[in-house]
Amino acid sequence: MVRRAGHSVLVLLGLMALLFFAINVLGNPIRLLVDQDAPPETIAALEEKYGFDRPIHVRLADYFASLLTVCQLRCSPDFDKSVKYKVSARELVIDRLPNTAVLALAAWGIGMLGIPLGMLAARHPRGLFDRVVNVLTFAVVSVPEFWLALMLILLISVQWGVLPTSGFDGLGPGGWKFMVLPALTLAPRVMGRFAQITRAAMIDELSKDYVSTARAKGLGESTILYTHVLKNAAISIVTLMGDELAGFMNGSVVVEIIFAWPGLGLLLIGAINGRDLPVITASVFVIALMVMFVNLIVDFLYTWLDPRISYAN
């Protein structure tokens, strides 16, 4: 496991470098600050003042070597001010990530709906249960998340005035009616999703000869799926599980982007159409950070759940 939380740190290093030169690559920053017809001594030292005068490579050595000094002293990257903001884009990015993290953890937890819902339809396969819930979860899966917070906005919100159109109060207990339109519309996809899979991978347990064993000892049908079948179908339930939280991780572009929801996604957008360097390489970090960190959560309970898993080779 350290082995492979050290090819995590090669794979972020990389990540950045590539991050650094894409954005160069598309032009000076600088210029989308000034107006059009600004003097060309403005340009200059603005450029001066914030590095863009110095060569592309001297910049990136610059770049890593302050990375990992900071790194090694605090733990805690600093990623020079930001271009529009004026702010330090480490601390407007750290700001800006409880609001994705706990919006995410909503989702996500009601998304978890769908294990339950699975594992009841696999209980009896194309029963009257399954089919429904078969037709359900692909017609949540299939529906376009812009289209369905429109249209939570439109009953919700307008029709009945039960909770606002858009906005942010924070995360305390006056904010949660601001979250609650954003989470209803992140967790259908995964709450079918959930089910899905939940479903062929127990269905596929099901079929296997150690269940027939059980059933032959006298094992009742719940302790068979509960305590057997559940454990073993569990790997392909935890994989969707690290993959979708990391998905929401990334930031919800959309969805933050429709209901003003000032998480990572709104500010990450922002900062690529502004060019802004410094905000992007922290967002881009950070985020490359919590994928991370729950690829090896992930991968610990690999472990857990079935120990002939292992990675000491």
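Quick caveat, the model's predicted, so the values are computed rather than measured. Residue numbers count along the first chain shown, from 1. Note that the rigid core is defined as the largest set of C-alphas that superpose within 1.5 Å between two forms. First, how it differs from the form predicted together with its partner chain.
- Positional change of residue 298 between the two forms stays under 2 Å at the C-alpha, relative to the superposed core.
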Contents of the next structure:
Amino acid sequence: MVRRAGHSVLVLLGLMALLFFAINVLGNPIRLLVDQDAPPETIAALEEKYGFDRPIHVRLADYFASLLTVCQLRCSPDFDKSVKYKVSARELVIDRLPNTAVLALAAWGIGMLGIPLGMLAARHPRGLFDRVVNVLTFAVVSVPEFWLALMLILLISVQWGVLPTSGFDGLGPGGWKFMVLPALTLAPRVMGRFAQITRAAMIDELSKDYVSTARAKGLGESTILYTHVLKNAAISIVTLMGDELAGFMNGSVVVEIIFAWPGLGLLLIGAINGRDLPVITASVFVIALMVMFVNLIVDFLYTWLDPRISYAN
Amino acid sequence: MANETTEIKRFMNPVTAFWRRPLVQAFISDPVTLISGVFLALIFLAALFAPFVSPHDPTDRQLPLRHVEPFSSGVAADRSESPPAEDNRFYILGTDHLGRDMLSRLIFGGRISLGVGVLGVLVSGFLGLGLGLLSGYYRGLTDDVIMRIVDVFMSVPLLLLALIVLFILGTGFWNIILVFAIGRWMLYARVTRGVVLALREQPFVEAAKAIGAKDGRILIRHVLPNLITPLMTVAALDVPRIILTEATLSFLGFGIQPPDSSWGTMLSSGRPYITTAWWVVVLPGVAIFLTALSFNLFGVWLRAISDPLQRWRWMRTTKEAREAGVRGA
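Could you output the structure for the form predicted together with its partner chain, given that the previous block was the form predicted alone?
What follows is the entire complex, opening with the chain shown before.
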């Protein structure tokens, strides 16, 4: 388990190195901050202020040291504060993180409905119900999220006037109205993927020998389906959903922007538009950390679902 | 005797012979696949021959004719003559906020959207194929290094990567292609590596080695042909994802920049008018949706048909398949 976690940390460090490389070698961080026609003196002064006049390996070492030791998330000394908000980038990100997480949990909670849908479809592969579910699930994963969001706003908020078009009012009981549409925009894709994955995993498991054995000894079809097959299929379902998570962040960014939901996605886009490097670094770090964390949970779920898998050696 | 005559007839008529091939039959007999396949063919042809099939010039602004509703006509000014002549035009899908014909813009926008989708898949596919071949064939340290890089890239959300890269390099058609190349190559590298690892132990590769074939020849002549089907399946299912991501990027303002426009750009520029002119937002979305859906459905069919364990379900007629499904479940 320690080894598995260590692997995650290495991947995360690799990713952050990539980001450092992208910002510092492919682009010029100071050039990104100032106007195109800024005089050389201004650039030199800024370089000195933020420590960009030092050799690149020193900056890299400093960057990693700050990540590892204090998690201060700075590109260089004196560069840990958001350029726009004048507060620590870390605080900004930690402030926004729960909002994104709650939205994700809501969407994934609704999306779980895809599992029973996929199970029903898998009972009769290529049957009528399966065909309908198949086309429907592909339809919902083919809808651009930003378009779905606009359509929901147009229909529910503008035409019917039921829910607010966008906004945020805390995560408490008063804020639920603002959460319905963003969650409804994100949920269909999750649901569709859940249904597809469950269906594929169930069909795969149903063709295995132990199913024939179970039938031969006279077990009821639903006992076989729910106690034997589903449990074995759960491993594939969990794996594939872990892979989906990185993709889920894509939709989350767009939805946060359209509904003005103050999560990490909105923060990141604002930071990119405002060329706010510390906030960009911090948001990327935290988003990658989240993906990594969920993948770790997925791996530990395996050992629980299938005791044959072990990370001991 | 009767048998012989039919044999001869089939031989004499290549159309019938083609029609009766199992693959063609499987394609025709599944209505969903047939419709999505035909739709894809149509939009590809429309994009390819855009200047010939679009009814009007997609950049021709007719400000008096802003937001003309679908299926209505208006009197436009033909500026090719001076003084401008009156030109009575019929707009099938209406006009946008600058009085440009929506249908023509959708057709030309499709060029960019489909172009990004197909080129993105091709470039990332070849990159992934090359690295996957190296990784699977030489194994050892090369494999370890490439697979660790794959792990890193797999954990980055595509949109995040795209935003960062476009932030650093600036926007533009080829930079977007570059984004997809570095954001999607891992898929192909993984599939390629898996197939190559399995193949390199096969007798035919051993035999090729034994007669002194060089690595390059083995990879190109013996391994590559076995990779075409699995990679094509991955590619068909990845085109819609790339089209959707490009649309999202354009919608956020990081994608295709005016005067060029993709479906995502059209949607984004129509967004302020969503309450007054629904078609400027609905139509590009429908175009993206139908294209992505068709690619997905076609890709699934391709995957099923290339998988020997699943193929029989699709090869039979619907009724037989349903009965077989009931028996099997």
